[in-house]
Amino acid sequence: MIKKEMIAMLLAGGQGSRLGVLTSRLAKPAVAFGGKYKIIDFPLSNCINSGIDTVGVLTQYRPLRLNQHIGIGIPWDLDRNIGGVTVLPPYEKSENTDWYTGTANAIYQNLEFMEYYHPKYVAILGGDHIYKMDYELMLDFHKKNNAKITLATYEVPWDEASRFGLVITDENNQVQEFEEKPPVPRSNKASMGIYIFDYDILKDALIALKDQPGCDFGMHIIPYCHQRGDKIMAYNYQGYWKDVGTLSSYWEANMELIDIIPEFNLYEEFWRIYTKSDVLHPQYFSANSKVSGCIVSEGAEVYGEIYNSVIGADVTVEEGAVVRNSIVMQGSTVKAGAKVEKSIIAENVEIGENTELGLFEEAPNKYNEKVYAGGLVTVGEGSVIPANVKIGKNVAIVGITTADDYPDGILASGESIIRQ
């Protein structure tokens, strides 16, 4: 009989709607981060660095690119005969066939996968956070405290606490109460959405709440277990953790990588971040190029100027072009004379000659004010922006556009062009 001490279930099926046009064609965990990586690389790398060699990855929304990236898990040393990485999409059953309708419902629908390994413990992880965590230390804490459930918490600034699900603990870090985005917080310990369960406790709770619509860990499973008296502990995580669920937080997390002494270090040998890497030619910088404070990935060609930016693989910045405070993802081209300021440019985008992004005074975005904010210009995958146009702030563009789409050669701040 196969028996693993702990396996991980990695929830990677979310659309990530708050990332707007960046996730119009792919799931949030497949979005690029830090030039060469994908967001899902971080929890996968945490697993193998923590000694977890069996990971189920639950996918749903636009899974193709995510599946292609994960493959059989070779980059993370998860290509195992027993265990390894397994992609778990929803599947048709003889009865009660359904999409994953909540985080816990997704795990419930994969009880058969977990049963195969007879684990003593199960780690439930999100696929959309940037962090390094040793789950083995969290498991040691779980065992030491004879917990049935341990949830990871992160102390957020008090003025931001009302945005999070919070836990109230006693002096021993045992959870006493929960608060979901309270207007007046009594705690600043935010749940990170990372849990370790005794498997028998998890299984019983999933079966008990299997008919709960949209069954969710934070909303249903954890409160249910607390109410029936299961011991729940809070593991206070002290390292870097970033929820890159909004365009502003995603941009900020990328920009933090460029600091002289970055708070989140991609270059540590003892805790490496692994990814699927294509075999590409080296970067090329022309004699006239200028580069300052940038991350530049393999295959990039820079003939113009780049400052304080994250440049993906196979990106071309042509002569006379200037990129500042921006993220330019794989395969995109910034044509000659173009000026890009505080922008997020997705994969395989073309920015036309002498076009300027990030101009004018800020204005609220008319299409979706909550998503397209922070003064950013966001350009979706495969988009084309023509030459000689001027584009404002809090703007979203996706699709192949022409000069006719820009009256008087301008797209004002707060405007959008959305073509799916």
Second form
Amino acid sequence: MIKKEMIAMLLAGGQGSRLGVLTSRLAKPAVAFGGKYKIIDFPLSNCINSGIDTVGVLTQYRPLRLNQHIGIGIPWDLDRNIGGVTVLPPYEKSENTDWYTGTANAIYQNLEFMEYYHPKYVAILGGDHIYKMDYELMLDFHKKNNAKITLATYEVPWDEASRFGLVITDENNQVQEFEEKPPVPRSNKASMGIYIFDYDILKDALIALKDQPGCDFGMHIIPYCHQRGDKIMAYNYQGYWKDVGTLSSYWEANMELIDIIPEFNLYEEFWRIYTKSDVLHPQYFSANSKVSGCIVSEGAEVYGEIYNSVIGADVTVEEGAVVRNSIVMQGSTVKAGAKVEKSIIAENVEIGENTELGLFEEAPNKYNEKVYAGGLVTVGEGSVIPANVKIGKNVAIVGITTADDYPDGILASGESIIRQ
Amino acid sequence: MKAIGIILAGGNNKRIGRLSDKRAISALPIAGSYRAIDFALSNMTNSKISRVAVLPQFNARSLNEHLSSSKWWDFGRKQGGLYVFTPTQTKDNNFWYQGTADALYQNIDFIKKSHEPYVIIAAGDGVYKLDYNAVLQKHIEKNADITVVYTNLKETDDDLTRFGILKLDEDERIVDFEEKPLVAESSDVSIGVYVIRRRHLIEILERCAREDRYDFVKDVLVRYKGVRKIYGYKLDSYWRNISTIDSYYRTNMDFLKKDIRDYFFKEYPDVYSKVDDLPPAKYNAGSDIKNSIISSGCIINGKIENSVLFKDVYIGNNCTIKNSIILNNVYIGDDSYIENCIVESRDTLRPGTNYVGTNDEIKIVVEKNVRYIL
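Same protein, different condition: the form predicted on its own was shown, now please give the form predicted in complex with the partner chain.
Okay, now the whole complex, with that chain kicking things off.
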């Protein structure tokens, strides 16, 4: 008989629309992070480092890149005879066919998967945070407290607390109440969206609420169990935890990696982060190159200058080009003489010769002011920007563009070119 | 699946000095991210040869560690796989491999049990790309008994007398084969890659064993050169052997040239290696990198010039590394100066260390200190 003590269900179906053009062709968990990684590498590596060898990855939005990345789980040692990683997309049924309508609904639709492993506990994880967490310690806490549900919490600064779903606990960390984005917070313990359930409790609740539209853990399942009287504990996580849900927070989290001793340290022997790397060869710096405060991935070739930047695999920075305060992802080329300032350049982008990014005074983005903010230039996957153009701040560009798209060779701050 | 592959990885050579104290030549790190044997293994897998045996002997631990999983080269299939055959004592034999032919003979069961009609034998210490099928194709066309891959080293300043020197007629048949001659009469050298029909190999090996002959070059190629049809196949692209300090140093330095990097790293097919899951290299303020190769996991605070840094190297503040090769997982303390050196892997250099070699005599640095009290 197949039996696993704990399996993990990793929710990776979201678009992450606040990442704008970065997620126009791929799901948020497949977005690159820290040069060579993808966001999903962090929860997947956490799983295997915590001793969880059975992981269901629930996909929905644009899953191709995620599927290619995960494969059969080799990079995370999740290629197992029994267990390992299984990608779980929505599927057609005889009576009805539903997309995943909410986080809990997605799990409900995969009851059969969980049932197969006869787990005692199920961990529910999100696929969109940067953190290192030992789920085994959380499970120990869960067992010690005889909890039915344990949710991980993170202490956020009081003045930001009203942006989060908060948890109010007693002195033993047992959950008393929930507050969703209250104007006056009574607690600063934010729920991280990470749960450990006793499997029978989870199964019960999912079946009881199966007809709930958009069934969600935070909004429906947890309150339901709480009301029913199940013991819910809060596990206070104290390590690094970073939400990379907006372009600004994504950019900041990347930039933090280049600090002398970064708060989130990828260089520790312990708790390694694994990823699928198809580029193995080393990087090269030419005789005229300059570099300071950067992390640079395999296969990059630097002939120009890079400062305070995160450079992905196989990136080429040509002679005379300058990249500053930017993220450049795998396979992109910054051509000779180009200047890139405070930009996020997605995969396989070509920045033409002498083109300059991140110039002029800031102006709010006309296409989507909320998404494209913070003075960043965001360039989507596979885009081409021609030579000799000047591009402002709060700009989004995606698609193959030519000189005709830039009247007078200029794209002012706040403008966008979106070609899907 | 016309052929099986056998990689001869047993060799040691005094001319590589202390670098082979703890590893076989085939396990020597190359070009920042690779080991020498990766080239032969990648050639095998890129030539769709799926059953490959590696025959190590000398200092095999480092090599075995590198080959601990065959998945990096896409072996480990139901039809095929990567087999590592270190010498073992058996009922009939309690000797080490006494030579290359003996190494093959001691594994003759593997050769006999295969069903592929041909065998590709390759040395594990060459840095090159080659489609072995092209060699096999020519072998079949020429109806050869053995085909030997050779290259011309006229353009290099390598010492020819350390190789097997070939003389070929206009049909590329080998008319003379001299192993490590006193004077090299030609610059065509064998690269240690042979194609031979499997049944023919079995026959030759059994005969060698009966006659107490152990060396594939001396006792097969040289001895049979007039009797059997031994043809050459010319490799026109980059090839280097790395079994002396000088050639090892220069081969690594070759990767500072763009055309060589492009040939190995960018052009099809790729070279594969064991994945180490190291983070991207990190360059703190104070880094100054000129014409150098840096590998993943490195943390750099100093000046690097015309050098090759392997994986997981730490360079302290105010250091200068010049014309040097720093092997895997080396820690170099602040204010150190290294020039014309090869620093052995896992070394820990105290702050203020000074090592200077010359271009003609590259210094091998082996220094063991306890890292974590620094």
